[in-house]
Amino acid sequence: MKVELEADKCVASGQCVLAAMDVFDQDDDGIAVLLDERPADENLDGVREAVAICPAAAIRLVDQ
């Protein structure tokens, strides 16, 4: 599975850390950066997760 973020659909909520710490940060303006964008399949529920509560629905879970 690989991980896809919009940096410029990002509102900086902060969701997707929450979620998913180790696939997620953010930079100085709050906006998503992605450290991982293949996660290991134990942090896949928090990609998941972090998916489905995005605000700015920046962030896709994509079977490749």
The other form holds:
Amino acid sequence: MKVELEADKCVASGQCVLAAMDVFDQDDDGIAVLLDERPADENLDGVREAVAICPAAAIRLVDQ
Amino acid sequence: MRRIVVVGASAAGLAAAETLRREGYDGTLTLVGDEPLAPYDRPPLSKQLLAGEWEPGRLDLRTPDDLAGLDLDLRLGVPATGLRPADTEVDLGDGSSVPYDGLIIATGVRPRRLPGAGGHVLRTLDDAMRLRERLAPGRRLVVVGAGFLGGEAAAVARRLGCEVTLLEPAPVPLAHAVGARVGEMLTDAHRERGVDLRCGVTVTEVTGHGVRLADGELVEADEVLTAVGSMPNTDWLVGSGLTVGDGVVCDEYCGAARDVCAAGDVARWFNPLFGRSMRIEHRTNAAEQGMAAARNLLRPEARKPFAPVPYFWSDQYDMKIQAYGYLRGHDEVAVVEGDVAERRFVAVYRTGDRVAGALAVGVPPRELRRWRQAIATGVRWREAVQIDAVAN
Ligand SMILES: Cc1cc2nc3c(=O)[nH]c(=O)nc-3n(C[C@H](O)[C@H](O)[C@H](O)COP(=O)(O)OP(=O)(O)OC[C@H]3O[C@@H](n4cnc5c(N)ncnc54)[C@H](O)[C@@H]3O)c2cc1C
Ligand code: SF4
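Next up, the form predicted in complex with its partner chain, please; the one we just looked at was the form predicted alone.
The complete assembly is shown below, putting the previous chain first.
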């Protein structure tokens, strides 16, 4: 599974970081940064939570 | 449960529908929305979309493939007109009815209007496109209400070269929500950018040529935007027996009745973290509450109280405003970092003896996380504010 982030949609809410610390971080402007494009299985639930909760619909988890 | 109906096809409703599927619900899932469009996002309406930076397609919350993957019985462009809990059916505007075993209400809010005719409101993509067509250099725009929505629209209209008058009944914008000091800072920000902000004025009527004030003065404009708050979309629930009072009244599990939950802007629920009932019109809350309501509906035996720290952001001019917690009705504000006048600061809000909220401008969000944490764990005001003084 691969994580896709559209950084120009991001509104810096930090919800993704709360949901999956090992996969997302924020830069100084708050814009999300992808730490791990292909997260380990144990992090996938957190990523799914981030996809669902991101207020900008900026994150996708794609099957590849 | 074999039949779940979600009414309201926007942020909260979509989050609920997705959560149901993610949690393994494989029965019929009906999503009803009165707007004809696939679920789209609202915050950009007063920002990138109004500014002409984004076109409508960018606002789609999901791709057609993602939506198709949810295997929805999707009813768009048709409103729910009634709820009959005794028959466990929802009535729709096209004359049909949908039976349910579980129901999630996510019908959001609509703008409050003022007496008179003409003028704009800003809630839907249609509203935003209509207003956007009218904004051009030299056009005169009056914005009634200097809340976050009015403030954002004023900022965008200035950037587009409009002459903007912003009318606000309170002495400074948003004082009741964020306190006088932040309100004064917003006042300065508007005036610096050439917005004619007039506080302490009451608009009584929108006319074809502007607005009428309580003292009789006519403020002329080419376009008027009314941004004076909103009302929960609960009319369709009249006669349903559900308790409605500034929103669908829910318990701490987002439950409104047996097998009926509510989420998002329309829901007034008891937030145990703050020990009070609240209705939150924030984008992140819509998704979080949609998820929580879906889980509790699906697994009543394992339901969890919905006890979030609300989060809100607003973009105005070059400022990003971020706020955590529940700021309304606070007893005290302390600036714990930076300087409000420089528009780089963290202000924290005391309610009773605890930290209830934090608002920041121009501060890396990472530095806000510990304040979010302090709110989430109910840290005492004295401890939090003193620790902070030492840390700085
Ligand atoms: C212009 C604008 C800018 C915003 N900016 C921000 C921001 O910067 N930050 C932030 O945190 N929040 C912001 N918000 C608030 C945020 O968009 C809302 O909190 C969020 O959209 C709420 O989602 P919801 O699904 O609960 O309600 P809504 O988005 O209102 O969705 C409810 C849906 O239900 C439909 N509906 C209503 N009645 C019926 C019925 N009887 N039958 C069927 N369907 C019905 C409505 O048409 C609507 O599509 C903004 C809102 C607006 C309008
Ligand atoms: S949750 Fe979405 S909007 Fe918030 S920081 Fe992460 S990517 Fe950005």
